[in-house]
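One chain is shown next in structure tokens, namely the form predicted alone.
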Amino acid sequence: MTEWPATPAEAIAVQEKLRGLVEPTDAGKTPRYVAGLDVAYDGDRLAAAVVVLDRETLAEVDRAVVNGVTTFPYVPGLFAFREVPALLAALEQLTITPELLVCDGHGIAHPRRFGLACHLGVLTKLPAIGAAKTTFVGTHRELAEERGAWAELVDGGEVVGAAVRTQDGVKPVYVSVGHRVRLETAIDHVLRLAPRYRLPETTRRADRACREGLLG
């Protein structure tokens, strides 16, 4: 993108234009390097973090944190326009290119089927998934209590994601396709990345990194 939208109307037009580029199919081989992305705020100040882990060991292999200020208002459904510029800047500082982006937000589980994970995936051309703490759109049936249980998240008769139980008896994580990943593959990634806690390690480490970035 050569110009960043300045108004909600312009931002919605960008989403409508780009959503047709989302590829809900697997890109190929299983990724070795997976990145968690998150942004922390203090008023208008922000810190955007990308933390790259080895998918097999969950060891950190790279990270980048970018500080800045918000340039777009808070509007539900347009949150990507507050976060994507800083996250792209952080991705550019990495020395290891991740093969999967795990976003603290939604992919196609979005009113216009183009949430943060879709936006980052399309702009970077990298596989991307959303792993959110809460739903934005859609409903799902009751889940079994054990780790690995999941149910389709349905909005307007369309499957837009899944509610996934990552640990026995904890609240589910809401997984959706961002770009170049099937839903079933996205669920597998999230379960693999959440061996001990509710949230994937990618999300936990990126959350910590961006909060520390605000302090620094």
The other form holds:
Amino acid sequence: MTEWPATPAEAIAVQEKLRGLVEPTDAGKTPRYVAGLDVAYDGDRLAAAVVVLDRETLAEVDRAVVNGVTTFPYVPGLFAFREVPALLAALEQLTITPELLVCDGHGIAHPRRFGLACHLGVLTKLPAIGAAKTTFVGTHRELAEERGAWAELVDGGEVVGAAVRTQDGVKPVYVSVGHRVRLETAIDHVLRLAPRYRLPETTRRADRACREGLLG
DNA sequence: GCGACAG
DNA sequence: ATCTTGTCGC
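Mind sharing the form predicted in complex with the DNA? What's above is the form predicted alone.
Next comes the full complex, this chain leading.
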């Protein structure tokens, strides 16, 4: 990796330099191969997993899990610097190149509009979206209880993402643009990837894969 | 100045 | 992220 900071100040400078490269519009056709990415920790050790699913059937078509050690502390706003190196290593191990990255965290719904999903998208040039369990920045109106309901996530006067109800009566999932996908398309992907549970199937399977990778 | 703060 | 039992509901 060419661009890698050692301090929070340097990391922020990297984000400000790369943020202009984010493309918040749809590129390419509807993806067939969609990937879920996640990292699990045990002290200094970590395991990063990428699981590739067929968007239509949700069947797994490829996966890669890599073990490593933490190289950056968890700092709110700089989360990507902790996970990106291991996730890129896992992506390189894949046989099938995914056409969409579904990240466990935010895209532009970030203080500097450059969260994990933007970072991975820009570095790989692949379409990417963020699907997070909680908000980081922004507020939204209350949304209807039914699956499919959603509301804009607004921060500093701008729409940075959406709160999306993926199942009746569950807490919303926070979706945001990462790279090369517009918000409405990202919402559509998340709803299709979460036919039964609150979180997208991509996220659920990547979560299980990295936890297993931490053991064996 | 004091909290809050993706995972 | 991770530490952690039982419990309510389909």
